[in-house]
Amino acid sequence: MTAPLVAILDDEPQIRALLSDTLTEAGFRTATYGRATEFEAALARATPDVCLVDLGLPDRDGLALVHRLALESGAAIIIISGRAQVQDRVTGLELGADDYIIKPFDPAEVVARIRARLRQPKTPGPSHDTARFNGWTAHFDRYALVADDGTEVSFSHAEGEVLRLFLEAPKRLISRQQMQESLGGAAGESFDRAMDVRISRLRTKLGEDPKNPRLIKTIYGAGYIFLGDVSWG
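Please render the chain's structure by itself; use the form predicted on its own.
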């Protein structure tokens, strides 16, 4: 089996080398880029499994690039940045990043976060590329929600992980702990905030009333429950 490919975009040569060496020793393939233009040209030829993206790029706004990757690439996206403010992390997650690592970082943690992102779904297979529910069809192979009237809305890799989790367990309570165990990542405030952001964005894309959502219900102090009827395939 071919090792997963991790694309590393950072304008600091030392960080690129450190990440590339660490990930290669951990069994990954890597490709490194110092500028967004080089990175985007490479994406046109092949899609990596994971993209590590620094926000402080010399030739492109890092957040804008993250948003484009989330909508178009299908790769898992992990931001690695020196911006440690909560608002920076929230913005990165809102724009579609799967995870956010603050510099300076422990290389072993980066490896662990990547492995968590690459976890295979519990019920893989072609029959789980498409799911129908409440007037929508979710196409996980192309990261799109299509309404019965033909309206199409894109979702990110991170949003797709959460949506799949709900659709594979409809009408069952999913606790925060279950979400953390299924999706990976360190438990705590950062993970909870990431889940809140992704669920909020999913509700918006599904046309949910934020004050009284019909499909994705919050059970305060317990978790979430998806109330739709789901059919796969």
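Numbering follows the first chain given and starts at 1. Bear in mind that the values here come from a model prediction, so they are computed numbers and not experimental data. What we label the rigid core is the largest C-alpha set whose atoms superpose within 1.5 Å from one form to the other. First, how it differs from the form predicted together with the DNA.
- Core-superposed comparison between the two forms: the Cα of F155 travels 2 Å or more.
- Remark: with the core as the superposition reference, the CA shift of N212 between the two forms reaches 2 Å or more.
- Fitting the two forms on the rigid core leaves the C-alpha of V110 displaced by under 2 angstroms between the two forms.
Beyond the form predicted on its own, can we have the form predicted together with the DNA?
A single chain, with no partners or molecules, comes next.
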């Protein structure tokens, strides 16, 4: 009976240290991450029982990450955020978070709320895993893209990873390295053109004009950016 593992995702080192210390003291194992890509790469190996997620991440839309976690991971998800508006809390919870704690927080309460989550059995209920954008609807559970006119294109796992990365951080620059970390998993030496191929294939499935891509834009020397108005549902 190993101690439950709590993953901590926050970009502020001080918060990470505070949470990690408190939770270790309370008898949990902890793993801390400062960036979403780092966190996601680790998810493939270790599966935490609880995830503490800060919404103000530099490299990813935090809510989209929460949504994905809720669907794919069996872990309980607790948002810790400085955004204290009721609307923030409601959307966070609706997207699949199990609890929402407001900064500044009391460590004792965090521990109590984690324990409350661990008392419950796992297995989050099934829900849809879809995102709409510019005439398309991506069904990640079915691995299919459905156009508004009804035509359906299926995509593979590798293509879905790329697509998901884009949809989780729309209108934001994604550097090549970031992408490699999120996808390849194996951290960084072997120069990889595999990603280009993935993107190429995804582009053709989206019906992009190679000369003038509207959705997936290449920023020469920097990375990629996904233009498109995404709404998860």
